[in-house]
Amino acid sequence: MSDIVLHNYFRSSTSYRVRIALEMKGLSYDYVPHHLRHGEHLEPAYLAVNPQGLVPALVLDDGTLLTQSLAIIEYLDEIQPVPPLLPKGPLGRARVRMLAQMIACDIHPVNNLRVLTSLRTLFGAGDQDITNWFRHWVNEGFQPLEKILASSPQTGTFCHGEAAGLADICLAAQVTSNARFGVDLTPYPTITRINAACMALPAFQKAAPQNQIDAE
């Protein structure tokens, strides 16, 4: 039994982000799955834990609830500083947060499951419509992200230097989601290279969707 409980779903990219951070920090946790497509996150038992009805949700040993993947990851970075997920300097930290938020705040919100479901139920979108929507918003975000990463001397093996951090966590989780919708990564060689470097790391592999207990 761990002091940390992670409510999540194997395929959720935001859950994947938090799992990566937990693995990188070497923190043990109890894995509690909620099947989003079956609506388990909207059942009263889970809403009593997280009234927002979203994953991930991290519950600490004193019952404190933390939601929102970026907030959870920065909390983990503060309680377990090694390895650091943000650079030391303020400018580097701002750059990494910028890159992470380009994915977490601009791409993901319009492509998460509840939005895609709403396209279908409220507007009659079909499977191909939803796939086109997903690809459109990924490309809208990846085009400038690729340019920034490719042109910056601060980009190294990873998004910022030679160690994986917050931006890489967000990037790898998004690329994994992209694969389900057949997003073509050919126009994004820098993103592809960084993602490959991330996926060579044990923490990213162990946290991957296909390696979770609720994987289908």
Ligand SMILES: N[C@@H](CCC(=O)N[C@@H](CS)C(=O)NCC(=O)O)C(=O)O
Second form
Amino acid sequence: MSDIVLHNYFRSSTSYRVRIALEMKGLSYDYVPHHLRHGEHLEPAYLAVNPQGLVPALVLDDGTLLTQSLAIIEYLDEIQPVPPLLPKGPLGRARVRMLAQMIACDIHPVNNLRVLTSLRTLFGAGDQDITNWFRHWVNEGFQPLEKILASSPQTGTFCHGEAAGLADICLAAQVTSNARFGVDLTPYPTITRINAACMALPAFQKAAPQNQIDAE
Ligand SMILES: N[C@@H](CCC(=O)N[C@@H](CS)C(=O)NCC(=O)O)C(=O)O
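So the form predicted on its own is up there; where is the form predicted together with the ligand?
Every component of the complex follows; first up is the chain already shown.
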């Protein structure tokens, strides 16, 4: 039994973000899967853990609940500062948070399972409509992200310099989800290059959806 319990789902990109951070920090944790497609995250037992009915949720040994992947990752970064997931200076920190939030706040929420499900149930969307919707919102976010990354001298092997951090975690998790919807990455050479650099790192591989106990 670890001090940290992670409620999550192998395919969830926000769960993937937290798993990457845990692996990068070398923190051990108990993995509790909840099958989103089977609606397990909406059952009373899980709502008693996280009333929001979303994964990931981190439960600490004193019972403290933490939700919201970015808040969880920043907490992990503070309790285990090595390797750092944010740069030291205020401007660098703001830039990395900006890049992370372009994905976490402006792409992921509109492509979440419950949104895609509502498109079906409220508006009769079919599989192709859902795929088009998903691709549309990724492209809306990736076009400016590519421009910013490609034009900034602060971009290095990773989103910010030569070490992977919070923005890279969000980028790699989003690119992984994109694959399920066949998003064409050809227009995004910088994002593609950074994703490849991330996926060469053991933490990103170990945390990847296909390597989890609930993978299908
Ligand atoms: N802002 C939250 C989003 C969490 C979230 O939406 N998780 C998704 C999986 S990636 C989920 O639980 N979806 C369930 C649903 O949409 O019904 C975070 O960053 O942790």
